[in-house]
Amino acid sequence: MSGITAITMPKFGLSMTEGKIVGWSKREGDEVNVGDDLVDIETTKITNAFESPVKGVLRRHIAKRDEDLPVGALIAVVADAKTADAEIDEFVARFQAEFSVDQDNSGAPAAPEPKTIETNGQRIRYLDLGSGEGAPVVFIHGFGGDLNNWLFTQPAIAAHHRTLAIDLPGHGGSSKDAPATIAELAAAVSNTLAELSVARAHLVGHSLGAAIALQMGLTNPAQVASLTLIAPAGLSETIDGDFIAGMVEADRRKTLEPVLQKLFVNKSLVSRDMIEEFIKFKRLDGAKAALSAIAAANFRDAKQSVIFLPRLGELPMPVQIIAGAKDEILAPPDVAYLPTKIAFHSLEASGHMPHMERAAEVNALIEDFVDRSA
């Protein structure tokens, strides 16, 4: 039975313990290739498409639509077309007999928890995962996000590198009396890294976080080993003003859901829990004021206050840009205006959150780029 592959419930993020089958993208009998969307899975954070890890024929759906299953449970079987049904039946029966949630979880180390650090009078929350020689990989989220935005990416990169995901001031578990401009936020990230004794890092920034990474690359290049800019702000004049206003003002499910759906091509990826978590954040003391101040400083009247495009050629470190081809928030940069030394990747079927919609492709691009920039 060596040609039979078990497709199991994946673990999206360190805190995930189970997932729900939302719907299958492939039918029984369909041929699948590595990277094909296989099934949509809902977690407490997001609904995400799970991509096939293997090539073959999807011979069996084990999990049914709307079924909740623990991480590691068998959800499907892929094999070649010549494998007999009886062999697959035997494989499934043996897997189910040997699989035990309790056994799977016994002795497993507890998921690492975020920590906080004080720097310049501010509390900064961060998640430190992985280990390795060389400069760590530092993740900087976008406007209104937090370190959980990297739940599909940080654990994957942490398999071979030390990684740090930071809650920007005004966001997540960091202080809400936040600095507002990109330069001030970049200084806060730089100070946080210094406090953590990180002298040099590979920066991976998304949207506003990418603009902050660009600012750090220009003002303190010795601290930056490479830049990966995902759906970056700071490279064009305009931004979706309705989205920015909605992120600041919307505080109910009915008004917030269409705002968050702008982030994705597949609107169904926005789960009820994702909305509830954002509403919970908005109700924290100072959260709305912090978002409002950052929006006013950087995105007033749907215009971006800082444009880095003319200065990209000054960056001495390797730079790559990853953009969603169907981004509704920020138009992808015009490749004709980018320095030829900057690698540009446009991902189809992705909006403003390619690291959540096309996580496997983005993770591979980051891993390869960091390794080549070491």
Contents of the next structure:
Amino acid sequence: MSGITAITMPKFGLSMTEGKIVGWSKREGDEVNVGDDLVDIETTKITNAFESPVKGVLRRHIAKRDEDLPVGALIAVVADAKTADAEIDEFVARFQAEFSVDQDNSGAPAAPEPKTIETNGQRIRYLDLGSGEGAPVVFIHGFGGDLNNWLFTQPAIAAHHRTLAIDLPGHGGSSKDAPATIAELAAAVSNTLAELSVARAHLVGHSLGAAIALQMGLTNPAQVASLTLIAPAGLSETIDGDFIAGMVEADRRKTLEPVLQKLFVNKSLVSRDMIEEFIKFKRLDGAKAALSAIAAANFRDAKQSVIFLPRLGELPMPVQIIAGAKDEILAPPDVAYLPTKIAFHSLEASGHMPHMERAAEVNALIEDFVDRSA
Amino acid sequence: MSKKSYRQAINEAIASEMRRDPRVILMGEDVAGGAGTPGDQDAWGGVLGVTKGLVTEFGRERVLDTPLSESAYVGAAAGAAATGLRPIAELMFVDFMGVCFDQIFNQAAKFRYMFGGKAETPLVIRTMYGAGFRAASQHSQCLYPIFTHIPGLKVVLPSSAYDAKGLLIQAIRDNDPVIFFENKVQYDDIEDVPDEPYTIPFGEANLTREGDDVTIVAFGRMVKIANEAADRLEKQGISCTVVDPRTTSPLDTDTILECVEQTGRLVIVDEASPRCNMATDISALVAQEAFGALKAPIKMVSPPHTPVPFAPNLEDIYIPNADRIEKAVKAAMNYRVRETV
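Instead of the form predicted on its own shown above, give the structure for the form predicted in complex with its partner chain, please.
The next block holds the full complex; its first chain is the one shown before.
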């Protein structure tokens, strides 16, 4: 039976229990390589391309277009061209006979849950995934986000590294009576890492989180092994004021949908659940006030209050920037002004959330960069 | 975020508001339990254990077991609210409300209006409603239409554990009298409920799903059953919008009308008796405001006009179920204007 690989419904993030087959990128009989897009899968949160984990020939589509299947269910079979059809039939029959959703859910170890710690009187929520030698990889989300923004990124990087995704003060499950300036937020992240006994980390920051990572790199260079800045704030003068105002003010599905759609090139990625989760966050006591304070401190009148561009040359650690070419919220930095030692990657089919829209490419860039910066 | 029951969600909402605001007090029959007796001072926590643990944390000064006299303690709660406290009165079964209508209808609901807007009555009356508990006709009614009818009251019908916590915190912070209806067969429904306090505004309907063919408006426990029916219908190619108004007063009429305008068909599911219930009220609203959008007559799914039966087999038939909703949706889908001869 060796040489036959079951392609099963993947689990994107912690809460996914089932996914829908949106469409196949490979037909039966096509050759596939590791990393080729196999199939688009829609979850309640977002649609994402699923890549082949192996090289071979796509022999069977088991799942049909528009079919909903639980995580772990067989969706396709990859094998080499020589494997007989009968062998594949037998493989499928055996898999289906042995697969049961209940068994899959109860037998598997429970999904890791975020934890909270107290630092300086603030509650900070974080998700600790994976283990590995060397400095852990720390993910810092952007304005209005939370650690779930890394649902396609953190599990992939956690395969070889310890990873920590943090809810910034004022966001997600962290305290809402939060400090607001980039310097204060950077201090809160530093304190959190110290509390978790992380002396040195590779920082991956998105948008506001990237500005916070930059601040940490400048104030505590010894704490920062490398910096990956995704669609970073803090490198240009302006930011989309309508987006910031919308994130603070909008609290109904109708008003929020166009605001969240600004994040993506592919507007259909903004699902009902994505909107609902953001509304639920904004209903928490203090959430709206926290967003409002952060917006006022950092993004007043569509202007960014802190600009790190002139100081990039001071950073002693390796730095890479990943930007979406179609970002509607923050214009990508002008490469001409970047120090040459900073690697700059612009992803074509992406807006402000390349780690969600082009997850596989972003994951590969992070993995490679972290390994080289170790 | 963790999994919590509807019961826990309500308990957490009361506890977090009592911690936040010393003016919040809780009163009702056996809400603490065991008053004046030796032994465990927190035996009951209300007839179905919803307020368990609160007397231990907040003491008997703020968690008050009352005599078995609804008319007395609901009146006392209205007075306490008018004079500066923020009482939560638990009135076990809504069926018992009859003995305190004057306190609610003529006093609490009227103070703001009678005193030129100078008086506020931040009172919450929590009460259980609904059939399916084998509790017979005097403990199973849905009476929320009666309270919806009275100007000056706000009426809340949470359909899930998440909504129960957010709507109850909103109710406790609200400065008007709020009647908060808890469906007793839902207490063990479990879902993700945030640990932190949060509020859900009144008068804001929740669309639990969006579809193109039929709008189903459902209340309280019926939201879950409407979604069950919508799941089945989706497999047959009929897509439904399910609207949970969350509060019947104020009522989010805009969302209901918008949904009907999009789908052109309306089914209303209401567990309250069929004369003068929410289904008739919404039918009137849509007939007046969105008649031109309708492609089929409005369908109402309600129980028969009879007391809730005690015989379990009859009680089961009495309560609107997914089969009846499915049938009503299909009838709306299959409707064709008869050609005149």
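The model shown is predicted, which means the values in this text are computed figures rather than measured ones. Residue numbers count along the first chain shown, from 1. Under this definition, the rigid core comprises the largest set of C-alpha atoms superposing within 1.5 Å between the forms.
Core-aligned CA deviation for R283 between these two forms: less than 2 Å. In this overlay on the rigid core, L38 has a C-alpha that sits 2 Å or more away from its partner position between these two forms. When two forms of a protein are overlaid on their rigid core, residues whose CA moves 2 Å or more are considered shifted, and G173 is not one of them between these two forms. If you overlay the core, the Cα of A73 moves by 3.0 Å between these two forms.
Taking the core as reference, the Cα of V54 moves 6.8 angstrom between these two forms.
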